[in-house]
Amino acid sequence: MATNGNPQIRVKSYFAKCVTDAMEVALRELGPDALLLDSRPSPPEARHLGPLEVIFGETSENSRGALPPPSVSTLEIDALCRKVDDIRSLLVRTTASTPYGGARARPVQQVLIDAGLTAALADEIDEAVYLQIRARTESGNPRHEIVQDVEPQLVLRTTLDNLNARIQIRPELGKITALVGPPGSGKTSALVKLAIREGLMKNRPVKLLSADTFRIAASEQLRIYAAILGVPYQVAESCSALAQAMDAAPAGCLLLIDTPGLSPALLEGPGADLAAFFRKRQDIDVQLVLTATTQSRDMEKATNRFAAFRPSASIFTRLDETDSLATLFCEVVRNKMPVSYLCDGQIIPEDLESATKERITEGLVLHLLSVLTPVSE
């Protein structure tokens, strides 16, 4: 019989080399209902177990009964969409792989799809590059002849220019900046890196605020960091307390706000109040933190969910855990949100850099010159 009480969550930590390894163990032990709550560097006393502590939650059997069952039709539609996307990509990849001397040779499209871009976006960029080169060379020849005649470096440069033109970069913070994002996206680590880079290293006073009162000992990690950095720290247990702390901050102080990792359920509950508060305060620069390893469909869903906070820019973490930034690029193009900073590791503060267009796009065309070489010979 389902209960009417609040769901109870049992929290358990796993120590591993990466989040993926921890997820495999958690799924075996906790089952499919395991919830990823957070990830952080292991404390010194547990570092021999693994460099990364990944925290999962498991709802109790009683609370599970109170949750509505998933919609079968929704799950089936989502699975069908994934299959359609896979089929579309396969068909376009096959078309793009036509021999280079043929009339349908489209090497730019092929390389971008191989890098991980969606078929539709790769096709759009390929067409734009072709039209730009044709206009630049004032050639009326068919596509395959233009591809054969043009220097590979011109195709590469035109492709990069087209990629760069589709994204916006804004590596800056507001006087009051709040980081929001899904559980385990690396908000706390990113916030500490920003505190050092944009605050202490620029001789600017910094204060850290935690609005994360949902998780067990959630604010303890940030309190320890604040003590190490020697900066003021405060926990705000309500929106009114958060407003008071913000208003009391000294002039010229960089105020950085850490927020809880909000799942879809929390976004509709307590998270909705926090989102409404941020929308009312025009002086808060909200930045969305996402992991570069997130699958494209999940990243799109996360971006759509956190639109309620009206983020002005995005920060991407875990660049060191992926070989391609294609998913990142596709999502930035889709939502037209500027990118501010990139985190490519857990070392504080070194593994943080101001975002640049080149850092995001150059890896997408690494193999373009080698693909074009047979054409130019």
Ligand SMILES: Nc1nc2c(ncn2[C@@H]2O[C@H](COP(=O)(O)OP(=O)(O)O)[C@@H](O)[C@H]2O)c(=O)[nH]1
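Numbering follows the first chain given and starts at 1. Given the structure is predicted, the values throughout are model-derived calculations rather than measurements. By rigid core we mean the largest C-alpha set that fits within 1.5 Å across both forms. First, how it differs from the form predicted in complex with the named molecule.
Core-superposed comparison between the two forms: the Cα of T317 travels less than 2 Å. L35: CA moves 2 Å or more between the two forms after rigid-core fitting. Once the cores line up, the CA of E331 ends up less than 2 angstroms apart between the two forms.
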Second form
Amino acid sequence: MATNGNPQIRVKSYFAKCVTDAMEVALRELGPDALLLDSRPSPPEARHLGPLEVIFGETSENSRGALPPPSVSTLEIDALCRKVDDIRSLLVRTTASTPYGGARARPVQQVLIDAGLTAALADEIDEAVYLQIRARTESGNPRHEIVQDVEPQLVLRTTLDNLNARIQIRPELGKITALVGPPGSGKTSALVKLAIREGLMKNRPVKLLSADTFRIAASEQLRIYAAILGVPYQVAESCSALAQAMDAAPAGCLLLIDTPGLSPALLEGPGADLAAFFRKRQDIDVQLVLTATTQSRDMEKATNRFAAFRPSASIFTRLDETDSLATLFCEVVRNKMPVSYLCDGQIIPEDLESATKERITEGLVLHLLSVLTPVSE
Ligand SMILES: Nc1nc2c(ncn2[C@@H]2O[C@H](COP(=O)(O)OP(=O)(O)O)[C@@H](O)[C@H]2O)c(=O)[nH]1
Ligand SMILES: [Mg+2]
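Return the form predicted in complex with the named molecule of this protein as a structure block, the form predicted alone having already been given.
Next comes the full complex, and the chain you just saw is listed first.
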């Protein structure tokens, strides 16, 4: 156990099998105002004390002065204090004034934060799970008793139901579908995969239209794909050309429109005309293509930027390049946009699948499983 004092915060590490165990001891020792600051795998020299190092803080006004003397350097503590500022959004305050009568054990929240969810969303889900379990078990017990007494499977099931209820899935395309998104997000690849999957494989006529005329030879890539697939292809140099091509498409034909990758600068210039055109044409199903590897702030910014196109759903690519879909999950919960398709590789058309809730939440579920049902030693 390592401790240190400082004018604002006293920090203490607990080594345990899981966050709940550490929390139990910390709450006993530090009192109800203990702050859960961080958790991470124990360093090798402390691993015999427990696989997980859980760090708690105690603010100076609440310090009882009974803790052992410092054993880590001031530098380390200063760094940690700076980190506390940085991770303010991740900081979990375990206060006695929760609406649930002094309950403090919040393993679901911590596991979800560890899995990559934002603290606010993890908190919201934890709260809902707790209330649902309390209602189901008709127990008036405080939270820490509930999470200790209730079957882990019930906690897991309730959490899973809660995660799934927050996302919407809509694996379908409009008769005229346009893919929009940042440069390199995988629009053209997804478009070709969709042409095969939703057109050719279903014996439905397909036509590919390129509105990607901003970059030299950008539309050439799609022309080659169209030639390989043997489907009609056209470049639309302007919005009016796009409208003409749309109006001329035969009934029953799936019309897929590729668009230029629009950086923030382009979105405000030529991209604005395209956005206005898409907004005006209600018959275009706009789908936003984003990469699952994008950082949460950038993903949020991209979604906000492309809101001008009024996308009805989002397609996520590069699932093969990340182990965590937590950012994707947080973003679709935040923007309430359905997810239609997922791409997990460069191979056309194999690396495309209809989105499912299970695929999006499976990583979170595995994380929950490993913590809520710890393997007995
Ligand atoms: N690893 C991986 N690469 C992808 C995926 N989707 C597209 N790519 C690659 O990303 C690059 C850009 O794709 P492209 O479709 O041209 O993006 P666009 O600029 O949005 O049209 C290409 O090299 C694609 O092969 C995916 O799901 N996973
Ligand atoms: Mg492209």
